Amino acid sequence: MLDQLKHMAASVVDGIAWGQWFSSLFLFGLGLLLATFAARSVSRFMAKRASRHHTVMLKRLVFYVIVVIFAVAALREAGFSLDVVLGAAGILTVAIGFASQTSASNMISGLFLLVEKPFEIGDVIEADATIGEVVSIDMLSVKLRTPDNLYVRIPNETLIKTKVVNRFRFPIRRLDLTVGIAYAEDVERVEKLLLALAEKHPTCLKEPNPFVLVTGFGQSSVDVQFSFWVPREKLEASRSSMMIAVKKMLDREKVEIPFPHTSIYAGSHSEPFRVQLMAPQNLPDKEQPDVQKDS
């Protein structure tokens, strides 16, 4: 029995074409090496000539094309028929597609994202209640880095179904600040002061023109909208610096910024509260302060 098993193992080992298999593995390994080298070369060449999005797409395309070519050559070297391989791949693809419909949907959605191109790598987008910079667009998902440095993965299917706001599509953005001033103040004077402030601000653009609108009459203030344009990369810094400048300017020009007041009335004729000061020795024991009780 043992001799028969040894004879069968020897016949199997002798029947394998080791030379073809080693050649196939060598071809596949060479393909991976050439694909990596070519992809890196393309990435370096395109880095200063195209956007990050196009660079990454071309890099992956070059890599996968070279790998597929060498993989097919390796299979032929090993003795596999390409027709049989393609047929098996088709059957396997259909089986996997039925088994993982969600993944297939994400892959198809990824193709739509690449063709439609609503955003690119490096853009700041808002999708599915998440704001972040696009760091990767893959076959199944898009990866974001949020302002507080979180890594967020959003499936491609979700991005197709939900509203996506690209905050980096255009080079400039408009900032709208709401300023409340007292009813006694001159609104036209405040308008001139705000426009003069926008003209002096270093990041505020002169074109399109900044403008001021009266948006409503609040309970304690006249609400004014102060709008101006800034470069998109200086949005948050401009918002903060402009709000500080507006506060200092209104204080310097003696323009009142009202705030809600709370008044408490007692009695039918709104008389003030009666306050009576009592010496500690006149208080009952139960009303003595805790400090004096301890002493």
The other form holds:
Amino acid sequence: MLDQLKHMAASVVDGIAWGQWFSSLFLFGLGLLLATFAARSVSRFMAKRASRHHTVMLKRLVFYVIVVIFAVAALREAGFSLDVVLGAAGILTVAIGFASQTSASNMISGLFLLVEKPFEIGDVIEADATIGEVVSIDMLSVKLRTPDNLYVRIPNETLIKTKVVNRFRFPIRRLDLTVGIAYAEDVERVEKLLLALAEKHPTCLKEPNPFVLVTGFGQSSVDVQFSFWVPREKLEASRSSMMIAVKKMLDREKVEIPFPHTSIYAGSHSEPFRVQLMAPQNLPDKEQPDVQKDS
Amino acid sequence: MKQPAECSLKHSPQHSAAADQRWKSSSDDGLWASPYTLKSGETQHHSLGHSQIWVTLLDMEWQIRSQQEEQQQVPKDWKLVTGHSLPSSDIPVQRFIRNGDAEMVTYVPAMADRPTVIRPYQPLTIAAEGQCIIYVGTALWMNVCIGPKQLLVASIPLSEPSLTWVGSNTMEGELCYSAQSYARLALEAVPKRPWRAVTPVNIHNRRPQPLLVERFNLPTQLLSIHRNHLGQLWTPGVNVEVDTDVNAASMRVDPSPPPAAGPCEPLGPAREQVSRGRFVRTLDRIFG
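What does the same protein look like in the form predicted in complex with its partner chain, given that the last one was the form predicted alone?
Below is the entire complex, every chain and molecule, led by the chain shown above.
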């Protein structure tokens, strides 16, 4: 029995065309190596000539094309008929498609994202309640890096279905600051002061013109919208520095910024609190021992 | 292999010495493109326009500090004092490794790195088939170059530039610097300052209608800087021709400074080179 098994194993091992398999494996390995080198070369060549988005796309395309060519050559070398392989691949694709609809949907969505190009690698987008910089656009998902340095993966299908806001598409952005001033203040004077502030601010663009709108009469303040344009990369820094500048300017010009006040209700008759002033000499001296009590 | 950036001024030492004698008016005046030698521990303090700049040489490094100041009366000259005092520690410092025995520092002027929108205080109208030359002074950048090879280590704006957007809408266009100008027509009236370069802009209105110049876009990044025998800084002239539509105006940068500047020597190259001959159409909108 043992001899029979040994004989069968030996006949199986002898029957395999090891030379063909080794050469096909060598071909596939060579393909991977060449594809890696070619992709890196393309990436280096394109880095200064195209955007990161296009560089990454071309790098992947070159890599996969070379790998597929060598994989096909390796299969032929191993003795597989390409027609049979393609037929099997077709059937397999349908089977896998049914089995993994989500993955297929994400892959097709990824193709649409690449063609429609609503954002590129390096853009800051807002999608699915997440804001972040696009790190990569992959076959199944898009990866974001949030401002607090979290790595977020969003499936391509979600990005096709949901609203995506690209914050980096245009080079300039408008900042709208809400400033509340007291009812007693002269609104037109405040408007002039704010516009003068925009004129002096280094990151505030001269054109499109900054403007001031009165947006409403609030409970304790006249609400004013102060709008100005800044380069997109200086948005957050400009917001902060301009708010500081507005506060300083209003303080300097003695313009009151009102804020809600809290009143304490004293009782049913709204009588004022009784406040009793005590002379210091009437207070017990904590440092001195109470002689009467001790006795 | 990438070469380090150099201030591309190529003077012979003899030429620099001659330049020193010709243009250096007093010992405490700074001078463009003239190599200065510092000793370890020394600081050069420049008072130039709205800027205060300190350049310090230490045993192992160079230190550069700069500050912009709003002044009512801006001094007309470039005051340079060499000593051992440093400014307040509140002023940020840039540090650069000193290679070898490089003790030489050169200051080379450079134009703005993006177009500059010039707004005359009072708009100017050029009659139909009319022509005029407007002299515009624009603020410079100071390129600090170290060593005999004049390797660029820092580029400091000599006035804080404002930004503006130029384009048909907020989607298409480009960011430019913004500057106010008196748009002087008489060359004698143009103040010559060591931190400003004068550009003659020749506008030719070939249209049958008058042309209102409320603002125009000067391609400062395409202009080189030259110095004439009086030590004044000039750029090549810019010629603008308006044939039909204001938005379709064509622009051409001269290869050399205008004859009005007199004999000139080149000081600093243009930030960008004109690729296609002398004719350029790099700006979306020349007039506002």
